[in-house]
Every structure is written in C-alpha cells, then in structure tokens.
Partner chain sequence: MEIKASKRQLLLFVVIPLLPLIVFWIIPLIVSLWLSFTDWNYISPTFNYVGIKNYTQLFTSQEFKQALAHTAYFTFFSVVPIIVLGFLLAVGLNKLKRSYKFIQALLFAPWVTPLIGMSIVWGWIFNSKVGPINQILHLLHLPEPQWLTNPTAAMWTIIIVTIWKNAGWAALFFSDALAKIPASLFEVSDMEGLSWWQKIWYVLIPLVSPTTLFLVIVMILECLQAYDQITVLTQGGPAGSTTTLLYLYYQLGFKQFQMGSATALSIIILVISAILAYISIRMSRKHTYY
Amino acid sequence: MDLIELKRINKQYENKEKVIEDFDLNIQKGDFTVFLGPSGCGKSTLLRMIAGLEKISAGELLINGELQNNLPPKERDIAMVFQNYALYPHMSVEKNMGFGLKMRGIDKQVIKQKVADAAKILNLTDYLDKFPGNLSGGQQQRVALGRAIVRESEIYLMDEPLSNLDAKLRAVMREEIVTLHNQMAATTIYVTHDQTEAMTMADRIVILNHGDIQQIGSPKEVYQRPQNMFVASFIGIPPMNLIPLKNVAGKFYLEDAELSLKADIDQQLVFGVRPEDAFVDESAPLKMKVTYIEDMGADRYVHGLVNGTKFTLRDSSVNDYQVDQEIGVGFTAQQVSFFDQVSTNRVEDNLWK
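Any chance of seeing just this one chain in the form predicted on its own?
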C-alpha cells in the first residue's frame, strides 16, 4: 500500500531557480526509504515539502490518499528529526521529549508515561532529569529521536540526523534507528549524503542528482546494477572503475585487449568494474601503473592508472607493490557493467558473445 505519493512535484524559488521538477515517487507503508545524493541535489528540500516546512510550487502530495499541499505541518501527523538536535537548553530531557505533546494539550500523566516508555527504548531513563548541556552528542541525538517517538506518528522524517556525530557513534546510532523503525512499524524517510548510512539502513534508496531521480532500488540493486554512470561513480567506496572502450571498426578494446562483445557497431561504450571484481593477474593484457597503495588491514586498495584513467582494485594477497610498478589486471567478466558514453545509461547486461 502506498502511504505517500508525490505527483509531479515542483519547487521553484522567487529568484526563478527551480530545484525540483516533475518529481514522482510512491512510498509504501512500513518502508525505510533513504534520499541519497550530493549536497544541493534537492533531497532536504523534498523532505521539507513532505513535512510542510517548504511550500510546494506545483504538483500534489498525498498521504493515505488525501491531499496535503495546504495542510500546516502540525496537521500532517509527521514527526521530524533534524541535523541539529534543536533541544531547549533550559529544559530537562524529560521536558524536551514531552514538549511537543504539551503544546498539543495532551494530559500530563499521558505525557509522562509516553516519555518514560520512549526513554526506556532509548536508554535515557537515567538522564530524564539532566539538561542537554550535560549530555554527549549521542545522548542528545537520542533525546531528539525520543521527542519524535513520543508523538507516535505514522511517518518519521530524518534530515541527516547523524552528521554531527563521530564515526564510531554514527555506526551505533545507525543500528539503533533501524531497530526503532522496525519496533514501531513506522514509515521512515531519511536524508543523507553518506552512502554508508544509505547502504546499511535502507529498504529502498532513492538516488538524486540536480533534483532528478537517478535510480530507485534496494542497496544491493543500486550497487550491483547501477543504471547510469553517475550512480556507478557515486555508490561504492572506492567507486566503480569506469574506462572508455575504443571502438575500431566495430571491435571493442580495453586498452590493447579486444573484448568479445555483441554491441552495435557504432556504439561508444564505457567499461565498468568494481574494485573487488578486479584482481592482479600478471598474464593479463590489461596493465596498470601503480600510483598509491591504501592499506586497510585485511585488504589493500591498489590505485593506479590504466591508459591514463584512474583504476582501483582490492587485493588481499601478501604481495608488496611499489609506486610506478606496472601490474597486470584481470576482472570477473560476469560482474562487468557497460554504459553508453553519450547517454551515460546502462547498456543491457549480457553484452558478452
């Protein structure tokens, strides 16, 4: 069942800048959907339009089949968690968590019970009498989550809520947010530019660039079958290697190695392979000049140049590599992606003859 429907949504500011154009998206009840993309791609603007904090210039926003365009935020049954925790420094944790309910005129005892229940879930019971200034960043973020939880909303919107935390704490909070989402059987829309958050948390990722959807899919789908070169280069650390192929009289060459492909004779293709699907093979005709070795402990990323194009492979061997060394590179053919150089879109999967 589609809980949220965005139909031909547009956002244009008074300076005539259009940041979202004819945007369509359906979100099912219970989904954890992540809006992922670089800064300025429109993901936070979309979230704020759903929340009612930004006016929709054109198009329709429906929740449970009812038009929401002109409803104020407080009437949308939506709870939102912001990047900055926006806690009241003069209020205790308990009062911060219950403030929204108090403003809605909820009975004091009901508020107290809801706050106690949320505090138990978030391990904040021992901190209810403390003030935000006495809490760590992670604890303050839990308070902000608690303030959203007590509303018992149908939809939770989260705008880069972990960006102010250190790496270790972000990892802990990722797990906690997903656990909360599942416990509450909530529908969550989560905005981030951090692909690790998207890949580890989402049921479905909506990848955006310049206000347009580049791809929608599960983390596995967008990683293994990127629909265009933007997604291929944006998803993955390090990203997918992309090398233009030479087309000589309808024959395709990766550097000097001919690839047996059933592509159109005039087609211009780009070869794409993930670092983990490339490996050192000294007998391979494809050669890479090593420029940098990144030691990650169990694995190393060997960076270099293939015919002037940057290339990275993941290596778990005990071999030592030196800068300026030339090594042969093999790849797993079944894991290769091909893209059209002109449209940048993915070409059919089975291009091998």
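Take the protein just shown as the form predicted on its own and give its structure as the form predicted together with its partner chain.
Just the single chain follows, nothing else.
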C-alpha cells in the first residue's frame, strides 16, 4: 500500500481560479519525492494541503489508508521545513528544536537527549545555546532540519528549503539532506523550482506545470525520455533543442534533410535533441549559423540558429568556430525524441524506419 495517496485533489483559493485540478498521486514509504516546476505552478499549495495548513477544496488525501482531509496539522504526524526556516527568534537553538516535543508533553530528559542527538548529526552541538538571529543562513537551515528530525515523524515536507542559501552551501546541504533521509528511512516530499536539486536528490521527480502533472519518473527517465515538450524544454541546462519537422505528403524533413520515419501521413512532428547528443559534422545536411560560443572549460556550448530556430550543441573538440560561421550539425539517431506538435506529447517510440 502507498503511504500517501492524493485522489482527485482540487484547490481553489477564495474567489480565484482553480490552482490544482483533479490531482492524483501516490507516494511510497521511504521515497524521496521532489515536486519540480516553475514558480506559481502550485507546488507549495500541494505541500501545504498535505501538511494540513491549507484546506483541500475537493478530493481525498489518505495517509496509511486513512482519510486526512479534516485532520488538523498536529494530528498528521508530519514535520515540515519552511523556506524561511520559521525559527522562533526568542528561543535558543535547543529550545527551538525541542519545542514541538515539549508541546506534546514529552519528558524533559528525553527531549534533551533527542535534541543532542540531532544536533550531533547536524553539527550543531556548539550552537545549542545560541539564538537564531546570531546564526548564519546555513546554520539556521540546519536548525530547521533538526527541529523536523527530532519529531521523528513518518513524513517530512520541505518547501524550497535551500533557496535562501548561496550556491556552494546549497550543494553541501543537498548532500546532507539526502544522507539524513536515508539514515532515517523517512518519506520525504521536497518542493523546488531548481532542477539541479531535483536531479541530484530525488528518487522520483514529479514535474508540475499550472497545477498539472507533466511527468513522473526517476531523474534519469525525465531527462532521457521527457514525456512532452514542456518537460523537454524545462529539464536540462541548456534545455533540449526542439525543431518542428516539415511534413510534405507523409515525408518528414528536418530543414532540407529527409528523415525516414514511420509516422501517420498527416502527423505534425517536432524533433528534439539534447545539446550533448548533437555534434559538429561538416558533412551533415543540417546547417547552423553560429551566434555565440559559451566556453565552460572542459567543453563549450555552441549556440546558433537553424533556419531562425535557436539551437545549441555541446562541443569538446579543439576546433575554432567564428560567429556567423555556418557549421553542419549531426546527431545520434538513437538519442533523439519526437513530439506531436498538436498534443505536445512524446511520440513513442522508435519512429525510425
């Protein structure tokens, strides 16, 4: 049985359009699930409905098979980490971490022990007497995590917990959070708009747009087999190149080159290839006019226009390219994706004749 089940969940804020419509999702015990999507797509709304901080307009939320819709947050056995940490400024680190337990009437000695254990894991032992105002962002974030850990809840919810940290610290904390999750064998739902976080941390990514699930899958799956053009262009830095194919009476042309595909005679297709699956091949019929070269050290991204459409490829050769130069572009046939232009969905699977 799944630990968390969302069944046809709907959310409408007062006098507003529906933010979430008929949302279905099951989450298994022990999974690290990431909700990934652009900001404003409803990620926080979903998380807050699971936490009980936001009313569910319609649908059912089950945890361990039990209906949660009308349970207040404290009866849900969920711990949450907030984006702005939400630490009590008037309590020391120790008090902050132990406060939830104290309110549940747990014995003082037990609280002290649990807080000490959590502080050890999070390297906070030296800071237990400090106040949040005197801690750095990363330390505050650790305290917020610690407060969640000591609750020993079944489910951990995290809403963009790293977005207020600088890039270096984010990388460190990503690893720490995953390690913690594994140690505690907890079930975690993690919300972010940062695909690097999603790709590096998740067991399963749920990609959202406008409150709808675009794709569910492992980081590898969503990267290699994007289910639609939104996912293709959302995941990957830089994202997948997308070029519409010309259909002349059932024959498909990528610019001037015919691709021998087995598709419906009137289907409109979009061709997609990731920058790293494209390469410079002067003999290829597909031509790109270079506009900009982005040197990344080990390799570089060559940006350009293919007949007016933006195109990027990754190149690790020693060749020299000039802006405005025309180069041929080749690609690995097995690494490309096709999408239906009308539905924007991926066309399965091996279209090559």
